[in-house]
Every structure is written in C-alpha cells, then in structure tokens.
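The chain that follows stands alone, in the form predicted alone, written as structure tokens.
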Amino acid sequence: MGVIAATLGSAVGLGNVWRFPAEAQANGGAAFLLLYIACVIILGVPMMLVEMTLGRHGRSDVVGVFKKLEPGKPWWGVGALAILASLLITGFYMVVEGWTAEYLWNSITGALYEGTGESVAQTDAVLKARMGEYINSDFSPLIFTLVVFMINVGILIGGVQKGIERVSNILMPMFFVVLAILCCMTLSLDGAGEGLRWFLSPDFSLITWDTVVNALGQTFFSLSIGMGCIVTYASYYPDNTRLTGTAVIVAMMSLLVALMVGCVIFPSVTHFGLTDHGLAGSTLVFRTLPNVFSMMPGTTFWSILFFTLLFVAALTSTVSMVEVTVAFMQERLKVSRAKAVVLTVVPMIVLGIFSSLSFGSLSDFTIAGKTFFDLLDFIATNLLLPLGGIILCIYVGWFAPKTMLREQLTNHGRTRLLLLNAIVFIIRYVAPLLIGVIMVFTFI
C-alpha cells in the first residue's frame, strides 16, 4: 500500500484536477477524454513501466541507474534531462500549488466570500475580481508559495518512510473520499445531465491533431512520466513488488480521479449556467466551484472541503517531483539528506518566484510571447518530457541489458505475465514513434 500510494501521490495531481478539466473543456470534452484514454492505456502504462524497470533495476537516482548500467557512457543524460524537467515543472507548479492554499486559506477566514451576492452573474463578477486580486498581486501569491515550499521540505527532510510514504499513506485516502463527496453533491444538481453528456457523449468530429497533442501531453503530465519521479520511486521498491500491477492500477486510478474531476465540475458549470461566463482554463476551478459553493447551505464547509482536496493534490505531486533532485544530490554530491533538499530547493524558490511575478508586475515582460510561467511550462511539457519518454524507450527497448525489462516485469520468473511480448513491442517500436511523431507536429 505503502509503494502505491506514494506512487499514486506523485502521478495524481494538479494535473487530473486543474488541468485536466481545462484541457477537456478546450479540446472537445468526450472526444478528448477518449483519445486521454488511449494514450494512458496505449503509451501511460508501458512507459511508466520502462520508468520502474530502471529504478529497481538500477536502484539509484534517474542519473545514477544510467551510470550503473552504462558507466562511460552518455546515456545518463536523459537522466539530466529529467531533473530539469521536474526542476521547471516545480517551479510553476509551485505558484499554482501556492494558490490553492491561498484559496483554502480564505475559504477558512470566509474572506473569499465576501460580498457575493444572491445572483449567478453578482456572484460571478466578486469571485472574478477576487481571483484576479489573488493571482495577479505582486505580495500575497509570493507569500503562499513560499509557505508551500516551506510545507514540501518539512515533508522531504522526513524521507521516503518517514514522509512521502506516511503522508501518501494518509492524505490519498483522504482525497477520495472528498472527491466522492463533491462527485455524489454535484451529479445529484438539477440540470447535471446537460454537462455530463457533453463530458461523456463524443463528438468526434472535435477531434483535431492539437486534441492527439494535448492529449499525450496530458497522459505524460498526469502520470509523472519523464520527470524521474517514478525511477526515483521505484528504486525503493520491494524485490516482490509487482511493477505491472503498480502501474496498472496507479494508471487506473488517475484516470478515475480525471472522470470523477469532470463529473463534479461540468454537471456544475451547467446547473449553475455558467456556460456564458467565459470560464476556460484554470478558472474551472478557481471561479466554477466557488460559484456553486456560494449558493449553497454550508458554503464555508464545501469551500474548505474541495480546496483541502486540491492542495492534497497538489502536494503529494511537488513533494515527488522535489524527491527527483533530492535523491540526485544524495547520491552524487554525498551529501545529507536536509543539506540535499536545500540546495534543490533554493533554485526551484527563485523560479518559482520569477513565475507568480509573471502574473502581477513582470506580466508584460515575455520570452518569445511567452511569459515566464508560460515558458517553463511549454519547455518542460511539449519539449523535455516527450524527448525523455522517447530516449528512455529507446534505450530500454534496444540497449540496456536483454534480460532487464523481462526479469524486472516478471520479479525474476516468478510471476508470469501475458502480456509482456506486447509491452516488449510497444516499448520498442510503437511509443517512440508514435511520440515522435506528435512531438514532430507540436512544433510544425
């Protein structure tokens, strides 16, 4: 449970609750989620196994596994590759991360609510100006990403037992059961039928190649993949863990997460006609729930309920990805664990600093039009993820040891498995070229 759930922690994030609803919304709702499906079933679960082949194999940091197997050899930079992935991913995350405690934190206080008033469009117009306030001052989104990344060390400097495990041991759960209490409230709403047929009914006359991007885009995002997360994990995995079945059901769940996500905020958006608001983006969640809340008894209660989900989320994601470089130090600098997690996360503070700014005083200032939160983002997500996902199926296909992958999959013939001819097939030839392919049309 214990691997699971620490696995789990990592690849269910912000991006099954914020950024998924936003990337459904924009690419056709059904007809992505079912090309969303695919890629996890297709291209998630095979990669995710390349990704803990390597580290109970390797037993060592995303660098290190590469140093063992291939000393000499330049293959270890794909494991440089995944830490600065994970390095520009935290340093955004962390701003978002930032203002769902920001959220959670009002939520408690009662400040967010303040002033709505009886009507949708009332209500609305507050909770517009108040997102605004909050993300895009200079001060206060500063102040609450430097608490959550207060937050992340305290956990980091516990360890893997002492903290990620105990705190995904405890706050997994827990994410849930309010994710099932939000679900049963929303689909039980007059009108909720509306926005779950346009969630669940395909239109496949929406599908465009942006839709196969974005959607490969969101299985490499969700599931952690490219990021060392998961070969950091599972280089602390038990001998006896099944690896299939971890990522299976690691897959499994996050994509439930994403369904349950949707069911709570489009059945929402409808019942509340909020469908000419001009909601898109981050604001599904930051201005679709907060609406809803405030029209209901208990207002505080959901507020303080759905944003205590999405900081959940949100940190056993940033506490994963911080782990990537931590371990990294560890192992090649020979340093102490505290002593590790601070100088990983010295220059993620100054990133992330950079990043919330871009939506107060340095939005103006771009790099290629993009801002600098923007930038890290389309660096890390439609760049240095796929690129690790294709060398790190390449080499695991073609040049590590002929044995690995079969002995780690099976736990040394201990455990028989179909499938595995099939896996062997798409890690060699299908995922590579199918990512290549769409990472080729991204940029054309």
Second form
Amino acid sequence: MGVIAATLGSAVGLGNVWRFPAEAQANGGAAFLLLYIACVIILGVPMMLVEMTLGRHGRSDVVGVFKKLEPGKPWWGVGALAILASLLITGFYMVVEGWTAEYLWNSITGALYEGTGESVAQTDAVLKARMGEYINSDFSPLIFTLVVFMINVGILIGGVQKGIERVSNILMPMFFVVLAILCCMTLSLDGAGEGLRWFLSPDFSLITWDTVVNALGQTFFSLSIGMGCIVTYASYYPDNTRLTGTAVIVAMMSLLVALMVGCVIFPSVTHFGLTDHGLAGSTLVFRTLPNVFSMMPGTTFWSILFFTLLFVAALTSTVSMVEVTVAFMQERLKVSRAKAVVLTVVPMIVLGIFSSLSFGSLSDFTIAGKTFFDLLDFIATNLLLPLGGIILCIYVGWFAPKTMLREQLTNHGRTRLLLLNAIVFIIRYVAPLLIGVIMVFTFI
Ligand code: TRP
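Please supply the coordinates for the form predicted together with ligand TRP, as a counterpart to the form predicted alone shown previously.
Up next: the whole complex, starting with the chain shown before.
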C-alpha cells in the first residue's frame, strides 16, 4: 500500500486537476480525451514499468543507476535532461501551486466569495474580478508563489516527506470522495449535458499532430514519467512489489481523477455560460470551481476542503520533482542536504518569478507566440519528458543487461505475468517508435 500511495502522490496533482481540463479545452475535448486514454494505456503504463525496472534493479536515482550499471558510458547524461526538465516544470508548477494556496487562503478569510450570491451572472462577474486580483496581477500571486517555494524548501530540508506522505495517505482517498460528490453535483445541473457531450463524444476531425503531441505530453506529465521521478521512487520498492500491478493502478487512478475533473468542469462551463468569456486555458479551473462551490450549500466549507486537498496533492508532486535534483546534488557535489536544496531551488525561484509575472505585467512578452509560463510548459512537457522517456525506454529495451526487464517484471520468476511478452514488445519496439514519430512531427 505504501508503495502505491507514494507513487500515486507523485502522479496525482495539478497535472490532473488543472492541466488536463485546460489541455482538453484547447484540443477539442473528447478527441483529446480519447488520445490521452490511448497514450496512457499503450505508452504510459509501459513507460512507468521502464522507470520502475531501472529504479528497483539499480536501487539508485536516475544518474546513480547509470553510474552503477554503465560505468564510464554516457548514459547518465539522461540525468542532465531530467534535471533540466525538473527545473523548467517546477518553474511554472509552483506558480499554479501558489494560486491554489491563494484560493485556499482567500476561502479561509472569506474574501473569495465576498459579494457573491445574488445571481449566477453576478457571482461569476465577482469571481472573474477576483481571478484578476489573484492570478492576473503582479504582487499577490508572486507572494504566494514564493510562500509555496518556502514550504517546499522547509519540507525538503526538514526531511519530513514521510510525514507529508502519511498525511496524504489520508487526504488522497478524501480527494476522490470530494471529487465524486462534486461530479454528482455538476452532472445534475441544467445544461450539463451539452458540456458533457463535448467532453465525451469525440469529433475525430479535430485530431491533428498538435493534438497527438499534446496528449503524449499530458500522459508523461500526469504520470510523472520521463525525468526519473519514478526511477527514484522505485529504488525504494520492496522486492516483492508487483510492478505491473502498481503501474496499472497508479495510471488508472490518475486517469480516473482526470475524468472526474472533466465531468465537474465541462458541465459547469456550459451551465454557467462561461464559454463566451474567452476563458483562457490556464485559469479555467480557478474560474469554474469557485462558481460551483458558490452554488452549493456550505460554500466556504467545500471551498476550503477542496483547495486544501488540491494543495496537498500538489505538494506531494512538487516534493518528488525537486527531490530528483536535490538527490543528484547531494551525491555528485557532495554538499549538505540544506545546501543542495537551496542550490536547487534558487534557479527554480527565478523562473517562477518570471512565470508568475507572465500573467501580469509580462503577459505581452511572448517568445514564438507563447508567454514565458507557456514556453516552460511546452519545452518541458512536450519535448524534454518524451526525449528522456525514449532514451530510458531504448536503454531498458535494448542495452540493459538482457534479463533485467523480465526479472523485474516477474519478481525474478516468482510471479507469472500473462502479458509479459506483449509488454516487452511494446517497450522494445512500439514505445520508442511511437514516441519518436510523434516527436519528429512536433519538430516539423
Ligand atoms: N504528475 C504530477 C501531476 O500530475 C506532476 C509531476 C510530479 C511530474 N513529478 C513529475 C511531471 C515528474 C513530470 C515529471 O501533477
């Protein structure tokens, strides 16, 4: 249970709740959902198995594994990619984690819902204005981003990850329950059908290479794969943990959270008529959810509960991301843990400041049509993660000690695995080929 819970803690986070609906909205709804589900099953689960195999066999982090298994060869260079990816992802993820903290704080003080409640239109107008204050301004989102960084630093230096994990073991199941309650709420709203149809009935003509690339990126992002996060976690797995079972459960739970979030967000979008306001992807969830809460009896209660759960979910994800670099620094540069955390986090904070401002004063500053925030997300999610993933996959499929994969998947022959040959086939041929083709098309 502990193994599954920790991996799930890393996987489930803002990627499922904030990033998924924004991507679905920008990529045609159900068509994107379908591609995403296909990517999770065909590529996500095998890629998780690649990282788990490597981690549990090598019993080290993403650099250490290669130092051990392939001394003197440049394979460990994938660690450089991992560190770059973790730097860029944290550089924008912390900003959204900051918004979560900001919404939680303002739910507690009551400021978020002040003046709402007269009518649906008036409530949304107020919430839209609040969003302007909380997200599209310079000062307050920046402060919350910095606070969130400090909380992460505290946890990482204090070494209280275990404590956080224990807390999240209780809060994670609660998160599912609350999402289920919200689903029941929103699915019974007037006009929910329209949003639901858009989310669930695919229009295949909307599928383009962009959609495919984005679905692939979302798969890597939401399952924490492509930068050695799962390698690191799996290095602590006991020998009798069934890797396939764990990967399948984590992938399905992550998918389920995304699906439930979609069933909350899209019916609400049509019910509240939020479509005609030119709703921007990144802020979709923060605009929609408070509207849902404000309609429920016990608005403040639900709002505090939800944002607390989301914040903890995000925290267990960021801690896992930062840890990749911290572990590397401690080992390679032989510095103390506190120093490693500070050295790791400082460049992240610099990126975080620019990402945060890209919703305020820097919103007109774009590179290749993308704001700083979107650029970090694009490079890390659509380029670095798949690149890291394909290298890990090719290594495990073709270059690693011959028996490693089969031994890890069957726990040294102790468990039987019906699909063993199919999984090995996917890891050797299908996954590298598919990821490679998609990446080539991204560049073109
Ligand atoms: N999967 C997490 C989420 O969905 C984010 C995350 C944590 C991540 N660790 C990662 C993404 C490693 C990519 C790589 O919120």
